[in-house]
Structures are given as structure tokens and as C-alpha cells.
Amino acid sequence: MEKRYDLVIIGSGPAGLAAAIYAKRARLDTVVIEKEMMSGGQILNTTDVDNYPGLMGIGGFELGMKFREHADKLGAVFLEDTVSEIRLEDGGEPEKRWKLVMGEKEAYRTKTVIIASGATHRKLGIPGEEKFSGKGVSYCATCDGAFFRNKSVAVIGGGDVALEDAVYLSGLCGKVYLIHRRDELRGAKSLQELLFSKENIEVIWDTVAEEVEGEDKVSALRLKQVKTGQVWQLEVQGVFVAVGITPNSQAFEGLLETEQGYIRAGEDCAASVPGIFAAGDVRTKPLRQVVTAAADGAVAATNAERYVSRFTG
């Protein structure tokens, strides 16, 4: 007999895990589909979380595990699979249409869906970036920083993540260069103050990276000053890319309305198709943090419960 669910949650980062907690408390028959072997999402790669209320300084991995432990204790079911698309059952009124979540391993028939698929690190797209990925080019300072102890590294970006990465690396590396294409940073003022207090961090303004150079591993960055056009070489052994994220929404293109790749959904987390919700980094929103992802998961699950209560298909 075909298994049917009240709710399928796609993704097991903070948004998906919070949604699972609220869904199980609401007694919804729920399954969480996670692409990776371990729950937690991007937070697993964060050393310290200083802005989650009541848990200042907790490690990102520890917080992610606490989220998962909470969901496990409530009986949430987790399955490892990769979702390729969502199909809608033909015919019927919007409030009566079943959804078919298509995975590589199986299809999941459900009344409602919460997409909490998160986002991935954006790449520079310059020569040498792919070649030296894992050989000096990294997208996670907390994962790989220890490999560059007492060495010179560059962080590329100007937002919160770039500043956090530079500050973190300053405690490990001999020299940290922050490469930013503008003449002012976009990160939080508190992070800027911390950054500028570090003697071994040097900001290189109005500059972009044009190529990652080396033989077997990274040895230098070729840089270009955007105002003067001057090109020069900066000797570094590591390059940390922190230029933003790309929402993991490709599987839902054509079905849902999007904005610059993000699923269009307001504070109620409702997407453009009734019964489908988006939570966390994958949806349109002004702030992408752990606390807002968790809030999204709670809101999405609550509204999914309301949808299920009206479902008569």
C-alpha cells in the first residue's frame, strides 16, 4: 500500500529541524528528507554562534545536534534522499490536491510540503578556483582554517561571513588579507570593529581576484584594482571565498514563483502553490540567520498544520 504523509519536509538544517519539531508536536504524519548524511545544514561549519538567544557562544555543530536531538525525541522520521521535483496531482481544488515529492530513491505522496533546502556557497568563477578547490581554495574557514596555521591567507568578500572568517583565521594564521571589491564593508558594525582591532588583518579595498595561481597547491592570487586597473600578485597559501550563497531551489523552478533564485514566500512562508511552504535560506527574506531559519520552520509547520486540517482530498 502506498505510504501517504501529512507533511514532507525537504532539508534538515535549522529551518527543517524546527519544522519537524513543530510538526510532530502537532501530531502530523511527517517525514524529513535530507540530502546529506548529517542534519544541521550550514550551521555545522560555524565555530561559535553568538547571536542565538540564550545560547551565546555555543558551537554551531553542537547547536545543530541539539536541534536534531529534539526532533528525534519527538519521533521525527528522517530519510536520506535527493529531491528532483515536486509534482501536483491533476484535477481538484487547490486545497484538495496531493503533492508528489520525487526523490532518487522513491516518491513521497503528501498533503503538504515545506521546502527547507537551504543554500550553497557562491563561487567566484575565476581561473584556478576549481583546480585548487581543496588544495588551498576553501569555502569554509572553520572547516579548513587549521590547515593554514601561521600561513598567509586571503578572504574574499565584504559581508558578515567574510568578516567572521577573517577574524577567525586571524587567530590561526600569520597574516590575513581581506579582499573587497568596494571601498566600504557590508558586514555588521560590531564585526567591522572586531576586524579592525586585529593587527594581522589587512583590508585591500576596491579589488577583485582574477585568478588563483599555483602548481600543486595555491601559492598566489592575481588581483586587480577596479579603479586604476592595476594588476598584481599577492602571495598567499590559502584562499577563502565568502561572496554569498545560492539558494538550493533549482528542483522547484517552473512550479513556484522565485526571485533571484529564492522561492517567493512572505512571513507566513506560503509559496505560490497552495500547500507548499518555503522556510529558511531558500525563501525571499531580508535576514538569513539561524534564529530566522528556526522561526521560519515553526511558522511553516504551523501553517502546514492548518492546511492539512482543511485538506479533504
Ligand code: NAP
Second form
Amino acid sequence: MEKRYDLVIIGSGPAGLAAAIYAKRARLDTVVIEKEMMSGGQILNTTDVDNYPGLMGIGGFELGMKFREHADKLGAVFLEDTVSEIRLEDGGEPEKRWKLVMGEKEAYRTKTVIIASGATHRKLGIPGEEKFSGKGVSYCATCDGAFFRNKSVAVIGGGDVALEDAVYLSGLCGKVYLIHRRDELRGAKSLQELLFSKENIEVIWDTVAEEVEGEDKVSALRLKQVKTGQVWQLEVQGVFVAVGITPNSQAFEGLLETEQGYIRAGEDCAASVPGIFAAGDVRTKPLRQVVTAAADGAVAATNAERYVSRFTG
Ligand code: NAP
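Got the form predicted alone; could you also share the form predicted together with the ligand?
Then the entire complex follows, led off by the chain already shown.
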């Protein structure tokens, strides 16, 4: 007979893994669908997570693995698949409708769904960015920083990720330029202090990148000072783009209400269709951190359990 689940969790970052832990403790028949057999989400690319309570300074990769190990120990089941859509079965009241989570490999029939699909790097969209991607343009300092040992690199952005990347790269590279479009950084004050303490980091304010230049690999960035309009060239061998994230919600846009791409859901994580929840970075929320993603996972799984107990389909 076809397998039916209580809960399908889409994504295995901190939100999905926390949801899996809570779901297993609630004895829900659960499966976690992940795009690749690698749990942890964005923190896998984070050097140090310095604000997860009780685990000061833990490496992002290590924290991701700890979450996964915890879910594994409770018996969570993980499947590798890519979800393209969620369909609602016909008719009936909200508490009766089965959901079909459409993967590439199979369709998963379930009472409830937690979408914890996270977010991915935003692109600049300037000439040369795509051409030199992997040839000097990178979106992950911890993955690619070592290729630029003792070289000059630019980090673009002014948020937490840009500041963390610049600080990390300052330990490897000869010179790090942080290029920010305003005269004030968005990232945490503690990170700003750390950044300003590094002698080989120079912040270039009120400036945007207009083009990545080079022959077969990056040799320079064409920059524009937004207040004066002055255009100039900065010689760098590497460009690290850290200009924010885009929610991975495209697969659900027709079904669920969204706001600037984020799935609309309040603190109860309930999305606009009963029995579907959004947790972590993909949800509309004011603070996107590991700790808030994990908290969302717990809330979503607890509310999914309540929904399952009322389900009569
Ligand atoms: P973010 O906070 O949205 O910052 C993006 C930065 O890029 C901003 O400074 C923005 O400038 C700039 N920017 C955006 N589009 C640009 C463009 N086209 N050209 C030039 N600059 C552009 O994104 P993030 O740093 O990736 O962080 C994402 C989320 O993860 C945040 O909520 C952050 O707090 C969180 N995070 C948490 C931790 C942690 O828990 N330890 C670590 C890293 C990140 P403006 O400032 O002018 O808007």
C-alpha cells in the first residue's frame, strides 16, 4: 500500500532538523526531504557561529553536524529529492485534506508539511559576475578563501555575512577591501569592532561594483563612488559577493501567500493553507539566525502535531 506520512519536512538546515527532532519526540511518522545528502543548510558555510547559546565559537559545520546527529539518534528518516510543488487533494474541510509533496523521485502523501527550505545567496547581476564565477568570483569565503592566500580580495556587502567573510579572509589574504554601498554597516556591532581592528581590511564606503574584469580570471573590479559618480578600478584577484539571501520559496508561490518571496507565516509558523507550516529563513520574520531558525522548527513541529491530532482525512 502507498506510504502515507503524518509530516513531511522540506529542508534540513537548523529549522528542518529542529522540526525533525521535535516530530520524532512526538512520535509523528515523519520524513525529511533534502536536496543533497548534506544537512546543516547555510551554517555549513559559516566559519564560527558565535551567538548560539551555550556553544560559543562553535564552527558552523560542526554545529550543523551536531543537529543532524541529534535527529539521527532519534531515528529521523532522510530522503534525497527535490520538491517542485505541493498539491492539495480535492475537497473537504481543511482538517481532511491530504497534501501531495511532489518530488522528482516520488510524490509523498502527508497530513501536514513543514517548509524549511531556507535561502540562497543573492547575485549582484553585474557584467563579469557569472563569467568569473568559480574563477575569482565566490559566494562562500570559507569554501574558497584558501585559493587567495596572500592575495588582494574584495568583499561586497555590509551585513553580517560580509563582515564575517572579510574578517575570515583577513587571516588568509594580504589585503581585504570591504565594498559597501552606504556609509553605515548593517552587520552586528561586535563584528564591526572586530572588522575595524584588522589592519589589512580597508572599507570602501558609498561604493558599488559595476563590473568584474579580467582575462581568464579576475584581475580587477570596476567601482563607482555613488556620491561623487567617480568610476575607478581596484586591482583584486578575488571577489566575494555577500549581498544577502533569496528565500527558496519558488516551488510554493502558487499555493501559499508570500511577501517579497518569503512565505507569509506568523510566530506560529502557520502558512496560508491549513496544515502547511513555514520555518526558518524562508518565512517572513524579523531576525534570521540559527537560533531563530531552530526555534521555528520546534514551534512548527509542535503545531503540526496538533494539526495531525485533529486530522480526519
Ligand atoms: P543582509 O543582512 O541582508 O545584508 C546584505 C548586505 O548587502 C547589506 O549590507 C546590503 O546593503 C548589501 N546589498 C544588498 N544588495 C546589494 C547590491 N545589489 N549591491 C551592493 N550591496 C548590496 O544579508 P546577509 O549578511 O547575507 O545576512 C543574511 C541574514 O543572515 C541576516 O539576517 C543576518 O543577520 C543573518 N546572519 C546571521 C549570522 C549569525 O547568526 N551568526 C551570521 C551571518 C548572517 P544595505 O545595508 O545598504 O541594505
